[in-house]
Amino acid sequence: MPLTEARPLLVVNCGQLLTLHGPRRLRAGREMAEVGLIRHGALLIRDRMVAMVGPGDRVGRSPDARRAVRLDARGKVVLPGFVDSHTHALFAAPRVEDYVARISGASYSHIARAGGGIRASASRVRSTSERVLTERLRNVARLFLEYGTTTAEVKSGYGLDLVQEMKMLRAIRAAAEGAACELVPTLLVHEIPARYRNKRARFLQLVRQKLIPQAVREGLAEFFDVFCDRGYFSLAETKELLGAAAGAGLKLKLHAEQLARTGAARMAAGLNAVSVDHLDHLSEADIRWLRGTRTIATLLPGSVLHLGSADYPPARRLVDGGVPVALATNFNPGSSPTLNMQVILSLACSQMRMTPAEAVTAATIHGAYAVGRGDQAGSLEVGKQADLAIMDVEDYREIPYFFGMNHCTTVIKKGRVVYRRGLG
């Protein structure tokens, strides 16, 4: 029987079937831990969005259920989908070489003094066609439909200066029009270019009065984000780029205590950001200066493990703490070559003591609200868009539990089934 957005979808038979219900607005402390755990479960979805949500006798007796394309989910975990809300998706080819160079004992500094690093991305992307990195994310985003993924935020910041940061922009836009996976726009201030290195407040002054208001006329971002951090953009610098984003309408994430405790993460949540990530650098200070914000803490682990270090977020404290904590894959060519969420689940049990429920709620309700779309995703409830995956385990705990794996078999976004193992 065809499925047609004229007729609702029953998705049965879910083992669990966790629906994320709770109050509309961010999650603090325990609440983290409630993920609305139905067991034997259905959900019914008609023009896109949850129409019905609940037991599965009770769900299957509605009269639109008895007219229902039938989707069944043979006992498996029926979750959202995960919303990776910081990402750096859009590159044109891996960084190996740093890699390497790091696996030999290299540091982050040293590998971007010796012409690595964020430059290296930069320099390819520059010399690639608006086409191509239009085609690299499309198969990106296709990616992150099979891990489980149904919205992710993308940034700009490999290009550094107006022309080739314009050009990611409008590569993130093209990508996403049609695209299954809903893509997320942010423009970012990665670094200061090479040729600006001795006129720091000339590329200020661009990135003000040019790039911002550019890229807000043509609506090419949402999101405006500064790599604040030592041997990158100081507090005064990324303060006052922040400043002028807000002035223009974007609204506002950073970079921030990643490499060092700068106090970027204060200045940010004072000037009303969405959310500050990173925060392997966190003071305990900081963390209940934050709990008195509405900003989210997104954690990154991810890049953690790859480079190597041995600070990881404080996801414990700010959990206990009260603070609202999402987690992101930031996939990208340097720290994290992973787009897997259900890996930065694992990292989040077991190196940074979240529990299974935690790790749930901030990469799917958590993670929507870091994108500015908590009202419309991250939970599955009556009305909000039919964005779910289908996880091939019996309990949800499982996912992180079993690591490395990809759990994910089917996928649906806004109502329509996008993809299915072996059937792409």
Ligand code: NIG
Given for the second form:
Amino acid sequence: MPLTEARPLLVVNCGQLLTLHGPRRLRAGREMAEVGLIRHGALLIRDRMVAMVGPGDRVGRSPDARRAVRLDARGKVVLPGFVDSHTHALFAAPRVEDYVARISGASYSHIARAGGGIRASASRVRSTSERVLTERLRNVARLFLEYGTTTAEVKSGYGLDLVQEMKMLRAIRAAAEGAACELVPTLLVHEIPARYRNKRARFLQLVRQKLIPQAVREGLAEFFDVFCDRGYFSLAETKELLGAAAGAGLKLKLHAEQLARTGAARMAAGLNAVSVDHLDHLSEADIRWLRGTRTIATLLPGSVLHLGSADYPPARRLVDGGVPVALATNFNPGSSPTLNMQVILSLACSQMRMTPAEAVTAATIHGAYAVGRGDQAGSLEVGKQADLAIMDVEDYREIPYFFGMNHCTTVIKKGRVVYRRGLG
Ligand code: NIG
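Starting from the form predicted on its own, produce the coordinates for the form predicted in complex with ligand NIG.
Every chain and every other molecule in the complex is listed next, the one we just looked at coming first.
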């Protein structure tokens, strides 16, 4: 539903316009608190890009502004669309039975050993067609927009074997085509399929020699990820897979230090991983070590909340230690059934003591870097994609403060109005 392709679009009357203007690199330490706030701001969009941004009276005087279509933000908060850099948004069914078992005291690992967990999701993916999976993800992509997310990473990982993983990756590509929310595909090696339980080396060989090359040949993945943790893939196994993926041209991410501290974060950062994700059990020495790398610490407090654990990752110490932090939903049926980035901001602030400004940086520009799009998205600066959300609050700090709500009323992706509350 483009307002117009030919005429520029002028977003006026932005009570607070958060530009995230800053250096063209990851922000460290105090820089994470600088959100580039302009009061009474306006933004001019031309050819899908931000053409001008600044105080409303100045932007409004430009010749292009006079012939532009106007969108009135009504004094509300305007900020870059969220970039959700870690999701398992493609799955076939919820896992309510795991949830209920956990409420009764069973642990994540115990449920997995008893036949629930990732393998249960894999068996549901196996019995679901690629067409149905695609349709499910298309619906999820629409929901992302409604909550202000304009770019989301989506992992495979519930296929487990070659055929099913390729089916998931093809479904992600099909859903991404034509979706207004940009989807970034990651090939995830999540769990050993049951029939390879006693043939781990054979499975690793299959991944290295067949799965990675085929995914790369068909252009189905940008990133590669492994669930490196106690009871899943070991450090040595993970290193072998990451090496093969990097050699094939994939960028690296890693599930690290979620269930236990294994040393995975350091290992992946040493291989120039773009991000290490979770980090619930990161040590002080790990924080110091990460500081000297270019790897982003992506924190996923939704899973800590949902699993009922007390082990929130050490966000405050990471930020103070100069490590760039990103926030993501980890949307998945097992540990984090939410796609609402606004809730993640609330958890980051209330449970991990990030300030609202740091949380916004982590959910926008750092998310964009975590999906390899820091030059195109994540901030509202001239020459970048016009990806933005309007939130029905007057102070951006109300986004985490009023928790559990959806404040988003309007979303623009690449210069097009793709969502308006009440208009669908
Ligand atoms: O990031 N930790 C591994 N993967 C997901 C959980 C997946 C699931 O339980 O289905 C996570 O928390």
